[in-house]
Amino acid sequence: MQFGIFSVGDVTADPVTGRTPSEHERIKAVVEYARLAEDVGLDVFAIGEHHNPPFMPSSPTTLLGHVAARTERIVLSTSTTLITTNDPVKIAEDYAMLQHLADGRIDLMMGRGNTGPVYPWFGQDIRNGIPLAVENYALLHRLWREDVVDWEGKFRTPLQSFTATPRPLDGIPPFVWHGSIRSPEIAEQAAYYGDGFLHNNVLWPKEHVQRMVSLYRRRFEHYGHGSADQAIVGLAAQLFVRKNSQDAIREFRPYFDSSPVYGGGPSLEETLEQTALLVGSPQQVIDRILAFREYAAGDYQRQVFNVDALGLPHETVLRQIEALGEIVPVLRREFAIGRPAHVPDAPTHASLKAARLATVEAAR
């Protein structure tokens, strides 16, 4: 199983200092956070696409590739990669030359992305967000698998004889997860391709999730990639941590208070009660992860969390990683226990071409 921290990239003022950090220090900052992740023994670092203020990340291919650069173990990912505003072309592209430098290192997460304002500013129409998610796909999946594409559809000018360059690297598409919080179709669409399925689950409670998951699982093993339990499944929270559950209630209250996704709503303690928020103490944090095995409805493959978001402060963040590097070991044991064999781990470039030579090897 995959352990990792994701990034939203947002630019916040810190509700306690009234500090605002520069784009310029998000920026770097986050690239910090990716190597102590890899120090620390997590597996992967992910980071969102954003076009709009507060938000800094509107190229995760440059982020990635330099993050690539000064790192050597981890797994680079997206937290969101816009498949509805983007150029299918261009996202073949960019993240297969992304994949070629970091030696495979590479897989990503597709989303619709629910800024209304984001799609026009591409020429786009937000009412046809399923659509362009549909068939942007179709186009990206043919891309990354045919050397010469032939492709007409409703969302870009046709293509005659096009190859994508550079092509995957020893012919291995990077992986890909297909991300929703509520949208049915975006689960049918990573069933229907035995693509990974990633729920953000932090907002949502654990019956929805459940619902959202199961009917993944069910549409994989019905368009036969393997059983519904070896259906490729990953979760993503929100994290803070410190040695006590007071000391961490205390600390992160005005954060949550303060934001735009929490503040208003129900209180920190109905929150924690009805979602996957994580606050609290080490002990506490490990056996409400360890519950999401009924968010997930089973053994589940990667885990993901976000620690830097509503304005948190640089040492503090690092702090939370570092907690993760103590927390994830326990977990990788206590996850491993009656984990069915035939359950199988997160796809990962080497996993991919072992599977493929096996496959030759087995046909001669």
Contents of the next structure:
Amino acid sequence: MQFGIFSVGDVTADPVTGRTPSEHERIKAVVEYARLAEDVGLDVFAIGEHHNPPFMPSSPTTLLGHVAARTERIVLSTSTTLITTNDPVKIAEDYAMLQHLADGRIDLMMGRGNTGPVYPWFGQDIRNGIPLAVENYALLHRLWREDVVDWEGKFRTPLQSFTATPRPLDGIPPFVWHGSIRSPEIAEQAAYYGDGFLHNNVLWPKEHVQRMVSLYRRRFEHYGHGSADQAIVGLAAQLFVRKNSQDAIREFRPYFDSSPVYGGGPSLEETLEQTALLVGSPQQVIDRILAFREYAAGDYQRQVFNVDALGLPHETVLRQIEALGEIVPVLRREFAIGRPAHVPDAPTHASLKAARLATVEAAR
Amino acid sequence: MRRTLAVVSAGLRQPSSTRMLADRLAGATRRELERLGAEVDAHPIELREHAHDLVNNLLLGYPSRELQEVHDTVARADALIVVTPTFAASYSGLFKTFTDVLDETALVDKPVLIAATGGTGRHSLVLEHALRPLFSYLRAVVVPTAVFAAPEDWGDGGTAQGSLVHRIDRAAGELAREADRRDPPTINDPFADPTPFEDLLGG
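Right, and the form predicted in complex with the partner chain of this protein, after the form predicted alone?
All chains and molecules follow, beginning with the one already shown.
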């Protein structure tokens, strides 16, 4: 099972000190989080993509390319890549280039974006969100698998005899996850291709997450990629840990209360009870994460945590990543207990390469 | 056949004339449906009890468990009665919030009886100017008779449109007949029956 951190790259004022970091500080800080994540033994670092303030990561492959050069093991991913407003040709090119530079240590998570005006800024219409996600990904999927592509769709210029370069490393396309909070069409899409499905269950209650993930698992089996419990499931969570749970609650509360996501709604205590928000002592948090198998409707493959949003100060975020370094070995041990052997790990470049080699040899 | 009736009241006080009107309408509709041979389950829904959950639903984008049950009750009902007090020449904000967080298809082809209370009979066109267009927008089948109760209606009730009891009975008869000639509503569950991906690809 993979564990990691993801950042949406928000540049938010610290509600306690009132200080807003500069974009430069945030960009450099996020790189530091990725490096520390690797140092403490995490598996994945993911960055979002946004094209409006208060977010800074408009150019994720530039950032990830830099992180790739300064790390050695950690898998670099996205949270999410906008499959709706980006040209799929550019995604194919950018991420194939990143894949080569990172020696295969990348994957992507597709998302539709959460801001209406982003669509018209890139010449699209939010009412086409799902059709864009479907058509653009269908093209991207082919561009990484076919050397020469003829294409005609609704949303971009037709392609005649087009070759996306560089070709994927070792001829193996980057693994793709699809993220969606409430669109069954996206769970269906992930299942159809046999790709991964990640639910950002930070914001929605357990019953809803179960329904989305169960749909994906059922349809994954329907489309012949394996049994439902072999589908590739990821979950996200927001985490804040201190040695004592009271300290964690006291310190996190002002960030919760002034959050544009949580503030003004149910209290911190109610939210802790009803959602996957994790605030407490290491042991409390471990117990709750182990119960996330209920959200995922079974054993799952990837768990990512957000630790740097809401204006939390830099030093505090570093302590959170260090805390994850101590929590994750316990989670690895506990999640392994009773996990059936036929439940796969999340695919990596190395595992996909080995699987292809095995298929080729079996065919001889 | 068993029929269910959801009865939404947006009254804020106890006792509430809005709730009183809702109960009268529910009782009359039950009688009419039973006369047509149905067994009736009536589900009263007091929006006051869900006021905080309604605001949270707006803020978070999803309902609490209790509010989800209310959504389900409304979606499954064969007929819906809604009663709001008149605030500032319209339905109350709480009442509108309830309609704002309903699934946009929850009321399609559903027989709905609209009703309101107010401090004076001069507010009675709130039904025609505010409630009827709102429920038409939601593609509900709003029955022709809408019922307004002003303070004087609880007394001798003599108005140009006839007594309150008479209007309640007429509206309840219309609602019962609309419910009676329909099949029970089918609930579309996109998680149980997803659109096959080939259809999505085909656009």
